[in-house]
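Here's a solo chain for you in structure tokens, the form predicted alone.
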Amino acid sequence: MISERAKKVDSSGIRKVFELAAKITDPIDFSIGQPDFDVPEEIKEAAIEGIRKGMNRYTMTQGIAELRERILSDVNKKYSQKYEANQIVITSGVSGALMLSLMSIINPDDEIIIFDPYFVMYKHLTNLIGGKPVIVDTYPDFSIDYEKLKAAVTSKTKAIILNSPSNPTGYVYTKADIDAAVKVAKEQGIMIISDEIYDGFVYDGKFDSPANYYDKVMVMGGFSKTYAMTGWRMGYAIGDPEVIAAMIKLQQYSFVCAPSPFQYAALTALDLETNSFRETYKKKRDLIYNGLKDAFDIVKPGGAFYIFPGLKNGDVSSFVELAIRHKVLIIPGNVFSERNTNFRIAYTVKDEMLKKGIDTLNQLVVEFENRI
């Protein structure tokens, strides 16, 4: 009964640990990437008001005009590219934008370049749609190597996916990284899909996008992380009008439209000051990096709310199992990578829990290495 398409996709390793968390009493849950603060009250009230005013019916497939116009206004101030009304679609989260964009551009066996480590959906969605993920390694420092990237491009390459700040590493692309990706894309005339869902969490310097340097960029953003609206499923895509038109058409027969009342609430979100959230997570980043850097191999994350430590010795899967037995829920690196040398921590917990997790992991790694 099960299609070959479905068989190509593994169950999410993140969700498996997330489900495990529900069965463990008082875990230190570093497994799931969602903020530990709730949706701000102003946004909640806007959603409630929208529901009470009857904003509960289908919207236009591409999203309400007010939200599209506001996002375009903000984006046109932010980037060197200038976008028009026919270049945006409101989607059911960035995940919805990713699926629609890949469905719109991939023919059987077309290739999508993905940097390793990668967000779990990139590889599986490409496989699901009948494309071929081409993995480009970025270890040990997660930077983009121009020669490696250029060598990965073939006549079947349709797009390069960039994710900055990155899930799972927290790495923020430098100007050199972006230049390397843009140079290859320009040389080959291929699209860049830029997943910018974590652009509100950059701790050292300013966020930069390939959209500042190249016109064939599909920018994807959303509200899930910056405003803790993970369950509200609100995202958007901005880019080539022909691809956007295809995405809108496909959305008619899939998601139909993004959730109606939350589209209106998103307008309120865009007026909200978020510096306090960013500063809170910068402190958490510093706390966990400084707490773990001596015991593990770590590239200091510049954004998002993830850190991707590597073991100095031993098997990561065994260490993850040991941590889970001690109620510390972490995700093995092979969920996000062709390698299995690291593990992901989402440091989206209260500070006291974060400190407890740091102490436990430091104790466990000593115990673990002594067994080897």
Contents of the next structure:
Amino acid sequence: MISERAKKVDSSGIRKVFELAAKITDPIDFSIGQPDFDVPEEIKEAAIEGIRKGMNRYTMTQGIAELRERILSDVNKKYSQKYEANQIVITSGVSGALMLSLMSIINPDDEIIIFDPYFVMYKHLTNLIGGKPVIVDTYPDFSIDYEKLKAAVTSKTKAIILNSPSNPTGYVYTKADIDAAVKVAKEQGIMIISDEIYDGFVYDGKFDSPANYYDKVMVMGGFSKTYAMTGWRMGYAIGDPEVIAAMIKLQQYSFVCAPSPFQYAALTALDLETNSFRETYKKKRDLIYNGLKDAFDIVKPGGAFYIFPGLKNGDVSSFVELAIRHKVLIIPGNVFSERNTNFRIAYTVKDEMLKKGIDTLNQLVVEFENRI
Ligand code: PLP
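Please show me the structure of the same protein in the form predicted together with ligand PLP, now that we have looked at it in the form predicted alone.
Next comes the full complex, and the chain you just saw is listed first.
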């Protein structure tokens, strides 16, 4: 029954962790990429008000006008690039935006450049849609190398996907990284897709976007992480009007629209101050980085809520299995990478739990290295 397309997607890496994890009681769960705080009360109230006011029907495919206008106004204040009303679509999460944009631009065998380590969806969605992910390695420091990127471009390249702050590394692109990507994109006239879902979680300095330096950038933003509403499925894409029009057409025959009451509640979300969430996670970032940096190879993450430690010795899959047997749920690097040298921790847990996890990982790595 199953199509070749569906067979191309391999979710075995994550599944293995979840299968192991299902048998464990009271784990230290570092496996899930979502905040540990709940949706702020004001936003919940706005969603309930939306439902009571009758925001329960299909909205326009591209999303309610008030929300599109509000997001455009915020983005136009933030970025040097200015976007018009026909350049935005509200989507079912950034996942929806990624799916619709790739479906709108990929012809068979067209290439999408992705930096390794990558957010899992980029590779699999590109494959699913019949394109070819071209993977540019960024180890050991996760920065973008102009020459390497340039060498990856061919006549089939349709887009370069940037993700800063990054899932799974927490790396935040420097101005030099953005310059390198923008230079290659400009030279070749290639579109950049900038996945900015973690822009609310930048801990050292200010968030910067390629949209400040190049006009062919599709900015993708979301509400899932900033407001802890991963289950509400809210996101947006802003970019080339022709591509946006194609995305709206495809949304009409797939997702139809983003959830109505949550589009309404998103207006309240955008009025909310989120500094306290950022401060809380910055402290957790410091705690985990300082706690693990001596025993593992780590690039200090500047944002998001992930850290991607590398093992100094030994096989990561065996270490991950050992950690899971000791109730610490981590994800092996090969889920997000062509390499398997690192593992991902989502540090969105209570501080007590975080400290316990750090202690356990430090003890286990000594035991593990003594064995090899
Ligand atoms: N992009 C990145 C880098 C992510 O980490 C995630 C979720 O983990 C998404 C996009 C998808 O987010 P959503 O569809 O909830 O907006």
